[in-house]
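Take a look at this one chain, the form predicted alone, written out in structure tokens.
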Amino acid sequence: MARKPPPGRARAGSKPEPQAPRTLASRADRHDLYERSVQDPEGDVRTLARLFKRLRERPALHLREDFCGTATLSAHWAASASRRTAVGVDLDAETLAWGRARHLAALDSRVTLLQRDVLEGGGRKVDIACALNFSYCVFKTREQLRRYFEVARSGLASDGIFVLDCFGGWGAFRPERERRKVDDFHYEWERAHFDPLTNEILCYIHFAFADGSRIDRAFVYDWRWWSVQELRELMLEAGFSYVHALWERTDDDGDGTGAYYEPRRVENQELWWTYVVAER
């Protein structure tokens, strides 16, 4: 009687069988599609730099990012100039761990990552603190958030400013889908669901490559939208001396300039994205 192969192995003179070939979304990490296709790191660096000089005629040299992520604004502030540090804070081990073995390694000691809740505060006094990225929005209660930038307010040194962007226009809460071409591959925001009564919304991040593999909602993100006017007040609540509600300039064709101005009034749109800054 012929004996069996071992499991595992094949029969003398046979073929192994063919593997699949691996797709393209089975190779890519999605920390690193994140970062090439939503951040900008260095236009992000000259921003707040220029906001700050604008408010405080000083160089701002710390910085915190609160829900930091892989934490590649804290890695471009520090190595924008020579004395600039900064303090990054967020909840998730492994993607701070990716963050530290990307863009860490050169910078000495000049970046903390710190694994804990944002209302925990943490690290040195800062210039700038900033929660980018509409990622304040997991704070759905008046409350959660009040008792946010009460934090963030306690975490700036005594003429810091703090720094959100946010967004809104009457295309932002209808269920769509966006895609765009970022190199080789393509980047793709769902709005899923909007609840009126709430401002709670429901979206997702997907990745579509060539060969026709996806990564399914890589980033999903369960929020409550916030208004420039609900920011603004709940920032004074919490003890900010002024708030400036920001608008970024347009060109003739109406894309964004990168200048920024305060106006009384502004005329909604279709889709709409800027900033807010308190002061200490």
Ligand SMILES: C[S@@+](CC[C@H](N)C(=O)[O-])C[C@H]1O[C@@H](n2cnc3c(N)ncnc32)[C@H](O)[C@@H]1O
Second form
Amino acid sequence: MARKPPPGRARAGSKPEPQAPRTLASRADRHDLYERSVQDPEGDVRTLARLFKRLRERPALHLREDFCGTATLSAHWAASASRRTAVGVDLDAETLAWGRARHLAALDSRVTLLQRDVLEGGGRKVDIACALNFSYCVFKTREQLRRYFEVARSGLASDGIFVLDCFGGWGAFRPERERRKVDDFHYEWERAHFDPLTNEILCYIHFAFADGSRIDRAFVYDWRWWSVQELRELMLEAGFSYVHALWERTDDDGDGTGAYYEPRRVENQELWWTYVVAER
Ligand SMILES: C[S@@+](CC[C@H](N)C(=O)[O-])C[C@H]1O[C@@H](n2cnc3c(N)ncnc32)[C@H](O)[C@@H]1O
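Requested next: the structure of the form predicted in complex with the ligand (the form predicted alone having been shown above).
What follows is the whole complex; the chain from before opens it.
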């Protein structure tokens, strides 16, 4: 019996088989969707530069983006001023290759991508090191996170700073799916499970399209949630000289203004996210 050709491939001399129409999900690229729905590299460049200038009264030139993924922040940092350089560090070869092709063609000499564990360190000393979008939450023990902070600190110039973002609020731990329209698709952030005994939290990113097709669990986050106070304590244990826990100013309607200050105490909110900045 003749073997059936693989789907979509016609036997020589035969008519091509009709192809099933391709869905929007099958034509989408999950890295592109992630960048468009999650990241704001222009805003991050402004915030990081402003934080450094405020503390050090000089402009920051050199950035290290740990857990850089597609390195869009590194690329935007280098593109924002001709003397700026960036080092992006990530474990994942496929993600780095995607980022290199998308973002780095014109900037190669000022952006270095290192495929390695952030615990290995390396690269030039930088003014600012950052781990954004809560990526450091992959470390689930105090020992691992303290070790990461020690490595991050050792890669800083003498007046360098290390910037993390963190999140919380009483709504941050209940199982929920938040859905938001982005351009021509929907982004979904699912908090699937939180364990109050271990602080482990499992989250997913899904994407949904107008034709009903979906990319479920495009990204999976198996994290430990760290409180601001735990981060502060571990940073000091790792040798940082001072830790600033920032909070966003709000306007009269309670909306965030993008300006950060350093209060001693704050009221909890349903959902919040903010920055923790450590001085070397
Ligand atoms: C949430 S993405 C962060 C992407 C981007 N930096 C952002 O701000 O949205 C997390 C990235 O961390 C990388 N990663 C996870 N563990 C790592 C480790 N120990 N060392 C280096 N990269 C790691 C993954 O490959 C993934 O690309």
